[in-house]
Amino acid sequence: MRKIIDMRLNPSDAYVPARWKYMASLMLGIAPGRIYHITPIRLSMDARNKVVFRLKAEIFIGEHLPQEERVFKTALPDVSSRSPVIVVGAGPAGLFAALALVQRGFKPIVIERGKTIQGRKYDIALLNRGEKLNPESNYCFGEGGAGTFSDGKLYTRSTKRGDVTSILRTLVEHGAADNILFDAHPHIGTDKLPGIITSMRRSLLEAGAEFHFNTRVTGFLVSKGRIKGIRDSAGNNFKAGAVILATGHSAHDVYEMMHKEGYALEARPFALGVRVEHPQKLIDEIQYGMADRGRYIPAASYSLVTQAAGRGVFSFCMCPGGTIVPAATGKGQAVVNGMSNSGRTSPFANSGMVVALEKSDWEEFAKHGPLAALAMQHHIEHQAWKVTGDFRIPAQRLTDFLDGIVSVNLPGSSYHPGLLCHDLNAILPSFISERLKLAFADFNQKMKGFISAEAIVTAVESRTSTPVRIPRDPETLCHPQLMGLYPCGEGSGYAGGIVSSAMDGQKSAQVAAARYIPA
């Protein structure tokens, strides 16, 4: 016999799963023998008055789970002698476009202008000493995209876009834990995931894809309308009936290859400002009324929203237990983004701390036309270059930045590169600043304590989402004047996070492969 049951549990009966069918066979008054398995459906944490876990649960009451609803790893066909498609781009979107691809019988040949996984770690961490960016292998570019080594959330659960389950089932069948499957707030850590990525890479070779790392696109190949391939920067050309372009919100190269090409693209609202960092104990006793959460207690976060002068402002990426890394791509830039390890165990947690932006913001940009957002994106972050002209990024204590004036010293952070003090007020654009002030009192209403003099501001965050669309058609998904270009991702302006980029790489690989015409 199957029950959907709702049980409370304490912290430490939650993350010991094994004290499940205890907590089952108590709360059912039967024997724990009688329960062959429990299925948890959706695990979440009440902190309201005392911290408690709810767990809602599938279980099997004198039988076993059958077969078929076990997480096994799919087997995948031998595609290596199929039609091929290119799919620009190995982050999630690119991924999972590439797995749809192959369970559709076409060959995906990945284009990646970054290294592979290891290859990154070893420029994230000459990048984290301060010591040197490759501007093609870094936070943002490489194997596994921007979300590999910037945390790792895996928080949307729209079913719009897509089947989010298969998202997850195919991530825990590539190494990552299976409680993504049920936690409220999944979570994997950039501790775990680039395992799980070069996991993913290994099944699309087995199956006879193929990856070429350090290949950045330059240019489209086209015939009356139809795209036939693209042509990397060393001028080699590589020939496909379908191009998926997954470029990433950062590859702000491509926007401008296809600008100064002739090709359709859209100035788009995005979001930016600071990154704010508390000590994690600051948190967990706004949040928990404990500073001390014990061992079963996961770090505390927020999620904050507010309208301010008419705008929205909101913590976006937040990371408890984090660390702020510097996500620059290119010289004469300062951009600052959060991650944590599956552990939250680092003692300051950060967000970044948004305003929402409108097209009156970029006017001043307007001759770039649909790059005017982009423009303003990059002036902004090499004001905030030109304070250190080097790793280190201007930062403030919170209290100071409200009163507008340079702070003495700053507290500890987890910013390794380091940090300097100046007032960011000199480097935000006022509209900018003014909001984040009225937010922050307004935030501070909502978690008393949040205004501290041992939280900082950082700048700047500003790598939100991407601000250049690249158009599509709403059923064909092909870009209105490239037909087989499929656009999709967070770099073309289609998903924001690891999930939703998945799905939409999924959807766009599902329809070229039903539309695919021969090069």
Ligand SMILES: Cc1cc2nc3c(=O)[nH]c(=O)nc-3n(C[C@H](O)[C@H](O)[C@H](O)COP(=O)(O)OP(=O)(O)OC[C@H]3O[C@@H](n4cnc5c(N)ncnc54)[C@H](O)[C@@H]3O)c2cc1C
Given for the second form:
Amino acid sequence: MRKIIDMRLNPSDAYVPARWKYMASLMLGIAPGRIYHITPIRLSMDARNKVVFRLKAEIFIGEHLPQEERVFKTALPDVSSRSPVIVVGAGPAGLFAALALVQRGFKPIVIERGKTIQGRKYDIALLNRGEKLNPESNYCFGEGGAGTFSDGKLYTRSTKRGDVTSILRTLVEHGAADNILFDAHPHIGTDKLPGIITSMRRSLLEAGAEFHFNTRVTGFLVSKGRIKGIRDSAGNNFKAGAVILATGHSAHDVYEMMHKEGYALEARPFALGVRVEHPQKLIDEIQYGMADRGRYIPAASYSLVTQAAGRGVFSFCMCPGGTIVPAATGKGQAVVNGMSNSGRTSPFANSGMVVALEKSDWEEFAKHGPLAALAMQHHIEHQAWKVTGDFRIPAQRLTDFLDGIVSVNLPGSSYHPGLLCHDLNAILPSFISERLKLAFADFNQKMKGFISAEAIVTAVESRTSTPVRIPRDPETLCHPQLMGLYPCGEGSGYAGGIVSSAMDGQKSAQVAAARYIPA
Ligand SMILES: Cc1cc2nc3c(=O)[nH]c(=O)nc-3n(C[C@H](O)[C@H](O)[C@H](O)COP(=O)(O)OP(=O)(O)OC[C@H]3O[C@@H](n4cnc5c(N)ncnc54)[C@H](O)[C@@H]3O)c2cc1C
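Moving from the form predicted on its own, what structure would you give for the form predicted in complex with the ligand?
Time for the whole complex; same chain goes first.
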């Protein structure tokens, strides 16, 4: 017999399946030995009064979990001599597109400008020490894309739960802990993601896919409005009947190449602001009412949103127990983002705090046509970079930002390359900084103590999503001037975040496979 029940669990029991069995047996009034299996459906935390967990689970009484409901690594067909499809970019969109292509009997040829994870780790270490930025291998570029050294939060606002589950199951098949399948706020962590991405590459290689690292796409091969392949920076041509373009929000050279060659693009509203960092203990105290949360209660998080002078201002990519990282991809840019490890053990909590931007904000850059919003993003990143001229970033105590004064000194921070005291009001356009100030006042009402001299703001949180959309036909998912070119993932402007980009990659691969015409 199967039964669905809701259990209330103490923090020390929440992630211990052996304890679930005991708790369920008490609740159902049966011997623990009668429970053969428990399938957790949803685990969520309730911190309104005392911190407790709620577990919704399916209980198998006197019956085992059927074989077909277990998570096994899906066997992939051999596609080594099948029709090729080029996938540009090995981020979440590109990798999940490649897997979907293999499942449909096509051979993915994955072209990635960056290095494999091993090589990328070395470049990221140099960047964190403030020594060198490799424009082809950094927090955004390289195997796994921007998703590899990220926080690995996997929640998405997408309501297509079926597709979300298939993405999460694939991650579990490749080594992610299975709690991502039922946790209300699933999270992997930057220490675990590299192993999972490497395992996905191995599965694809075993099935006959090709990977070309250190290979940057610089042009398209086109005949009569139909794509026939791509050209790389070394002058090599790769031919295929379809090209999946999954180059992410930081591949500015791809937008520039398309614009130069006359392919339609559109400026796209995005959000920009700062990254705020608090001591984690302060956030724990505000959210849980206790600074010492003990061993079992997770580092507290928050999600804030408000309206300020007619615009949305919101927290973005909040990383409890996390680190602020340098996410620039080129010289002369100051860009911050956040990540955390699986245990969320850093003593800091950081989050983007960004203002929703509109067309009127980038009027000054109108001469750049569809790249106007991108030009504004570059301009602000460059203004921030000029403050230090190196890998340090401008920073200010939150209280000083509100008062418009340069901080005399700064509290400790997780940002490795270093901080330099500066008034961020002098970097950000006033339509952003003034709204941020209004929003911080509102957030302090919602979370008493949020405005604190122990909190800092850093600049610039600018790569929240892409400021350029690559148009695509809603039915064919192809660019209107380039049949067979499938722009997808975050860089296309139709997805944002790991899971939604992965789902978009999957969807594009399905359509590309169904409409395939050989080159
Ligand atoms: C530090 C950090 C933390 C983040 N944390 C989270 C999080 O917790 N949760 C979440 O959902 N999202 C997070 N994100 C965002 C998330 O990583 C992205 O939304 C996601 O990776 C987008 O996937 P994508 O495949 O569309 O693009 P990307 O991941 O950007 O991948 C694009 C790939 O294309 C390659 N490429 C670009 N141009 C070319 C070219 N010309 N030729 C060949 N290859 C090219 C790049 O090298 C890259 O590998 C984070 C991002 C960063 C930087």
